[in-house]
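Just one chain is shown here, as structure tokens, and it is the form predicted alone.
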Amino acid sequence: MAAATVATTLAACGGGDSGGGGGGGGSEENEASDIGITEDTIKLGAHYPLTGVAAPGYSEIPTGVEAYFDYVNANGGVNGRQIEFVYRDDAYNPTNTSQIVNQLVLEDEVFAIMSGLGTPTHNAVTDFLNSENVPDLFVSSGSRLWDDVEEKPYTFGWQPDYEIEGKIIGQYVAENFPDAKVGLFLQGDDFGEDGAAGARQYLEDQIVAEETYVPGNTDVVPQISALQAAGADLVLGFNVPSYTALSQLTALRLGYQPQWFYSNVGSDPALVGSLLARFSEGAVSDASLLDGVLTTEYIPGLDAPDNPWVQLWQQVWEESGQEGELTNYRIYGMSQAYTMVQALQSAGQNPTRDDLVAAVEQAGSEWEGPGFTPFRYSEDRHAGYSGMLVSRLQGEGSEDLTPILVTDNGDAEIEELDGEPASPPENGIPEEEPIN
């Protein structure tokens, strides 16, 4: 099994101050207060794809994270204390991820777990870091099983799940293209069911045809065919990003033209073209078919980039000195990465592993970030990011097509929210009060 260790601490810079990193009390000595925390040091977990069929896209997003956590530890660290980020390649098999886990929870000792990616993977998990009383923050998937504080007291979620954003592309499909037939491409697991479960709360007159795939079976003609046949005129995929590479080719061979509406997931243009290059061994060279395509953004990306988080994720990523662009990957783990100062930071100086997730429940839906939408955290909830906005792909850029959307679970209703996305402070750090 592949793996990648990645310690991003750097002595040299501010490690013996408070510095720019704030939070916490100020007058107390640092201690080691619990496991994964010295006088000096945080280490915290985290498992991707780094190799495998999940990779592509996905295996940025410990390199973004990587890169804000060394520009905190430049600018002192966390109370002082300089970020050790431990990222380990599970190459997408729960298998894996359950060895590589118990690895850093029981032999690399780390403080918490962070941004564990994929619902399958991190789902083989959850019951060993719950028990284990490991903090296990901020978890890479949109699904509602990271929401569960009864029985996963210790795991939280962080992007918008699958199901208010099916509401959100349901409510606007009803109102925009009230008389399409409406067709749905699913992942097989929670992914597309959650996402299928929002939609139909607005389109359960509308949808015609319902087809799934499999992770690995890469003949999606079956599908694509019998959404043709159905008549739908206007497909939904809750998909991966090959599965909308994958769509897009078997489309075009069958002279199938429906709009399409990807969730988030599957929509980003640099790694789809990417992708539909590959897959079509150069026959399509760009993402020029995902013009027109219809999406949703709840945090700001490279089709922004006059806005200033993304330009502070653009200085972070030179700063860093890593290879490669900037990508939206490496932007969606900046954005965690800042969550996870934020914290930190709240937590206090000399914080337990219980003293963290006590932060993130009493603080958390106040804390301001690169999210359009507050969070939904509390001591009953473990939720992520409350809403979205609607978009058109449109070549390398995008267009908004709707106000900042709020909701909830259930049948709660779709809100415009009331106030602006936060801009990012001066020096790029936040700098969150301790809870005590």
Given for the second form:
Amino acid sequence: MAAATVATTLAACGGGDSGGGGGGGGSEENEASDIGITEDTIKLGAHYPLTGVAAPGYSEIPTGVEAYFDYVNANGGVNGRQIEFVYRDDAYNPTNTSQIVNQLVLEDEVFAIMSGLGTPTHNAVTDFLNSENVPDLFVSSGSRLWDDVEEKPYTFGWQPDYEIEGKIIGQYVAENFPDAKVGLFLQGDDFGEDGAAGARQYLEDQIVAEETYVPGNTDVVPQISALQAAGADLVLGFNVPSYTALSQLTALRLGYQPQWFYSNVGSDPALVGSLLARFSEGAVSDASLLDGVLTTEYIPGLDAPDNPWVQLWQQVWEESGQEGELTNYRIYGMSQAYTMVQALQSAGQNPTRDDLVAAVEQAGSEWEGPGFTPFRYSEDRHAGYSGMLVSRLQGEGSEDLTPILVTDNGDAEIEELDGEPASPPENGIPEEEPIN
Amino acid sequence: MSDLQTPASASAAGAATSEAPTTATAASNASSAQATGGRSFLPRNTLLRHLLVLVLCAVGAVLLLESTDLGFNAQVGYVAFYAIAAGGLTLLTGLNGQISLGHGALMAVGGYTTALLLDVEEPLPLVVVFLIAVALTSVVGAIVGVAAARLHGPYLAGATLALAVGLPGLALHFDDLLGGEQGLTVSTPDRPDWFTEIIRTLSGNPASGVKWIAYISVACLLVTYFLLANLMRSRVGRTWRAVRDQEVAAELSGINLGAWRVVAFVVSAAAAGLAGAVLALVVRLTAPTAFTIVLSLSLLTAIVIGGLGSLLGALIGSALLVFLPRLLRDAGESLDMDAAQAAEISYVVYGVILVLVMLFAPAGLVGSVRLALMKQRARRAAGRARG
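Could you output the structure for the form predicted together with the partner chain, given that the previous block was the form predicted alone?
Up next: the whole complex, starting with the chain shown before.
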């Protein structure tokens, strides 16, 4: 409280000489309206695995988020405020996550947490963030835990949850492979469980085997040979990228050639390709094993280089001057950062933490961005994107097999999306109206 | 290498030996204040002395928690649970000479017990929950201890390693009860009104959930260390040292080696159980990924770097465990590295520091200081004798 008062006084003293940095356009002066917000900055925090087993791929997400915030800052920021993005390593260990999120909230005094990655890791901090009334936006996980308005009013999901992904995959397989014997290859947590529950709504009669792996155990021979023995000729994988690589190599060794269908999480060709090369010690050198594999998409990725969003991300990435190539993980981070900018704009010129939450609830379902479908945000729901499409990987690119499909949890129908996906605004920065 | 190391233990490095590991466990061998003949203002009675230290530490802890911000309060909770477990482990390894790579798993027993007991409509009082967690972990410790008593060195390490790898898997297997991979969230017990009152009158700071948990953790730490310190200074502690240093002599004196080893393991497991219970409160989640072998190894690192067999060493080692990576990371970031580089570098530098401590202070931080003090005292005594 004392800090806020001091900052307000400073704002009052320095208010005469600046017009607010250009981007704002509101008639009011900028104020330090809450913790983590000053006259000219907004501080946001995040946690990711930057080291350890979960780091490959996921550690690139924050560089994407940062690149887009840099781009926005260079163009005047949000309401004249520069976004400061502080992210730290939790090595995918919940004990570390709670420690660094404590630090982000209590010492760095961030305005909000965004994009926290991982189900077990983020699960350790939702209780703390909600009890401290810190907005916890756009969790990087498709678990359904984040859509719980009663218990977690400050927490919001972002990507489509694993259950609706399972439903869309299930319906596609039931319609296009009605005679297939389906095997499920699942990660032994809610990722695999929710995905399987969705798929079973359409495939109950076709499923011949369900095999689960424990993350960390790198031997999947028992699971893959059980699928082979059950005669499954189409395998649905709800698994992370390293297990896509492991399952491909194991199947190759066992001479097992079903049609593979990996959920979005496990299908990034670039990462799986590099993992394949590493696990096979060079025997398999690229992602060619993945040619013809089916998967799903909910934001445009590198497989569509002509998509205007991907071109925007390319430009943002080059301007950021960071090392490395643009990857789908960086695109994921930029897409989240884009949504975050929309949320901050909707929250108004001098938002409080509660204003930010209200903004997502009231305006979130109207935002147009890189995602193919609208968000499901409302005062009763904190669930992210409402759908995706099915595609087939082909070399560097992919081929869309369905129109964009939208649905919801439970027995909601799967429907085609009304209307076209949005294209990015000219300057690459959203312009949302404040809610109040 | 320390010049104090005896030729016997130097030549037998790496080989099985019944010689006393003089240097490595130097920290545990310091006699109590009056025995060294030094001047001391502390009472001669061990229990009284420990009680006095306990009160002083409690006052110090309150001053520390009230003069620092909430962010630091939160970090103190992490130091506390590492230190409780490390205290138990240092007793086992430093005093009794047994190694355990399975203390992370024992912490999981305490943590999951606490999570399950708190996850009901009307939870039992926190003290009762903690006691049940400690009791249950002690039972597991007794079972492991019976097996461990027959094993030595690498075999014991292997057996406890299996515990560390295997036990968290139970949470995945019984995922209906134990929450599987995403774990069980732990509801924070309500903070009583008297606590809010006391904090307000004491320092004027607003009481919060974070502060309440910090005080619970510190209270658990102090009580544990008080009990462990008494145990270490008692007949029991002397017996453990005898078992560690000279098996044959100990057995000739009528000590049942196996039974005393089991007792050491049970006491150590009880501390790990309480540490797990505190971890559950501090982290607000118990998940298998939190109790991996890395946790067990961190505890071992803490006691070795602090000084085997010393509670103060275990506390210092635990504080380093929490604060050192953070300091290194912040230093890296201030050198303009990005967060990923800073995180990677911090692990490397952390490792280098550990290696340096082992090379130049093989008795650990506390052990080395004690050795230096003893050496100085001996030199002075020798000087007096000559003069």
